[in-house]
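A lone chain, given as structure tokens: the form predicted alone.
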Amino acid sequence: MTRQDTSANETTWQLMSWERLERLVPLLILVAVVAGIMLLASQFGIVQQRRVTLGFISLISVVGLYVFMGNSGVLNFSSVGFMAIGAYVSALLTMRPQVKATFLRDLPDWLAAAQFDPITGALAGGAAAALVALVVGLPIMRLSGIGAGIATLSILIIFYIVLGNWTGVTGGQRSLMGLPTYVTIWNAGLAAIGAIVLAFVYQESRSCLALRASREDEVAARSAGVRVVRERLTAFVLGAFICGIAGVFYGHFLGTLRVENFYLDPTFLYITMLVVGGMRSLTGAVVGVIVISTLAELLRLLEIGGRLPALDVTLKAPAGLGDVVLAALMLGIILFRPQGITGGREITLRGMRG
């Protein structure tokens, strides 16, 4: 071998290194902006860092939804109902014995008197989401458009229904109490960056590649050879999972789980963080999540109203202001910028520098 050979082979393998770095980058900024988030709202008080958790656990779910709905395109509306398998799975494994004997005295035995550490019941509650979403996704992923998601809200309805009136094992439509309250701002974002961190290998895998092109033009894909039932299934059972996650998250952050908790105020909301960030896009579903959660904080404060003492003058909001707000802005993006704020595409350092 020439020197001019060896010489253009570790041009070329430096020019592969620097790919593989750069197609690193919008993972590694994503991390850095929920670590930081994180680290600055540990400096806060108490009531602050719960509304920041609660953003977490939000993202977490809004992460799970893109892996499915951002990269094949089709609307799904059932991720709320994942969140609720999962937070009651884990809550069933995790509660005491005495409080499942007080709220739930139709369990099984071994349930009754099971009480597993919050890891188990957190993995138990994100794998039971995934059973379920590969048992109903089976017929689903079969269509496309406007069935497929009515298909979804179908799957929702069933699940509250359901969970609202098993009310041997999930207390039906009284509140079950009882759930032991790990959730801190801390373990909240680390599984907040777990989640994207799986969503972002899902997205960089051949499969998720394959899915992606189903989703631009159904009918080459096929063509291609492209098994488009088999690659929406895949995305659909791992983005339950996520958001079996979140469920188990959420339910252990307030310690209290309500059905109604888990139904169509969450669905929309979660739907219009991913629309309005860029659904096509990781970055698009972090960034929605932070756009409309802080948007979101800033209309609930004014609705409480407060004093300028300086103007001597007092602001407050209707009740209300913050639900239509929040849908004009989705409405706004919709019509003038239908890629969402992202445009679909993901942070980069030279996107960053302009």
The other form holds:
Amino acid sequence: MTRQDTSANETTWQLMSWERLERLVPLLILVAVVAGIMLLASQFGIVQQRRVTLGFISLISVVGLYVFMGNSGVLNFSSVGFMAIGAYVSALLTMRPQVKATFLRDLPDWLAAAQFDPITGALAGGAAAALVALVVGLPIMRLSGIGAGIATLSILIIFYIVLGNWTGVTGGQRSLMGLPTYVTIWNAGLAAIGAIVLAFVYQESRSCLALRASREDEVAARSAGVRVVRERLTAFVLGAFICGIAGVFYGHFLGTLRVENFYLDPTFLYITMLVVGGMRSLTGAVVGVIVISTLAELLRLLEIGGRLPALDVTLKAPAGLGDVVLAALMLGIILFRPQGITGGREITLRGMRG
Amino acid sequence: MVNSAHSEHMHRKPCIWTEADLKGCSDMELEASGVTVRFGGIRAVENVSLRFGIHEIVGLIGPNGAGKTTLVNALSGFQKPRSGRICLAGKDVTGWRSDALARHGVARTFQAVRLFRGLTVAENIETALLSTGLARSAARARARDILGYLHLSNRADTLASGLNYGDERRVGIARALAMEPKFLLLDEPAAGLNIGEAEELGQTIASIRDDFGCGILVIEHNMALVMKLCERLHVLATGMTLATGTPTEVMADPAFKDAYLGAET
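With the form predicted alone in hand, show me what the form predicted together with the partner chain looks like.
Once more the chain from above appears, this time first in line as the rest of the complex follows.
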């Protein structure tokens, strides 16, 4: 090999590694943003920290929703149901046996006596959600459009009814209390970063490119050899795993589980977050959670009311203003910026990338 | 990347199949035998038999609504025939899913092109390459080769939604070529192109056959292009086979003159 060849090869190698590095830029920026929020919030009081922690939990769930809905373009109302599965499975595995004896008298003996550590509980919660997604996903992954919307909404309803009536295992309509509350801003923030990394790695995979192709044109994707049902199922299961983890954190954040917490309100909140941010990109999922969480928090404070000392006026918004504003924002985005704030692009150093 | 060795085996000699020939297809053929497709009460395709081999360019012509696209849909697995068989390289593939047929060497384009508009041109091609089992880096390199072959190199990083009409059609062909097809089904590739562009496309199609060694079935209304390009024609009218043969034979066929040219002019 001549000297010229060697230098040419080196240049190619450098170009390739730079290209590879450049692909990671969106991930690095998103992780830095979440880490920044985590560090900043840790300087504030416990009340603010808890609001941000709740935001991180929303972030995990919305990232889980994005993995399937954003990449497949198929409507999904069931993600909160998978949160519920994660939350209840982890609760049952990590609660103290004495507490279980109080609230859940009909558990099988081995489960009643067992107590696992939080990490085992969390992974089992995520895995259970993924497993259920695999089973229910098989028949419904061939649907798209309004059919998929109705099918996934039906799944959410079924989960809700089953969990709400399986009194022996979930406590049914009563609240399930006494979950170990180990969630802090640190572990929730790290889990959010983990979810982002997982979603990004998936997004760069060949499976996800095939899924995105099917989102653009399902018929053409089949003509390009894409196994549409299989690729959708992969994303559905991965998304359910991430949502399951979000549910685990939610349960151990509140310490109490109620089935109502896993029904329509959070479903629409998370979908709003994803759509407002831009459902075709991971950046969109993250931006949506940040924007909506911040806005919801401001509106909540406004509804509580408060005095602005500087202007000497008392602000008090009518109850329900928050929900109305969020709904109006969703409407505005769908009408005027259907690809969301990010336009469905990922963030880069130069701005937004297609 | 171009397999020019195949061009030596190129058969320009026209071959016309009789009913007796249509009993089974050889390793090198894609065949529809006795295919019928109905939509409700409407017979879209009625008892049509057609087969073509690799290195062959066959024109599928007929007036609008004759069932040409339906037949291509049946051949590529997008439409399950009510009766009849589809046979690929000696294997009965009736009822196979379209994506499986695509991975086994039957690639197609669409009249409406149907690119993945939100993806880049390179990603459009890579999607097809990856489903044939290539690794990511190999797919990236091969995509550049295929785009270069179709003079689309400078479009690689453009979003497919931003292409002009002619480029869009070429990317559609590039995506089908990325499947490494043994049989390529082109649904009106020259629609909307001007005379010069259509002529250029004709040359591209001929060279694809030579360089990739695949058989090509082309639905086309542009008769000048069809006459020049195809060794054999299959004429459909109201879902049924009206005539088959070399372009000259078909043009001389009175049934063809009545049904096709009569209807068109």
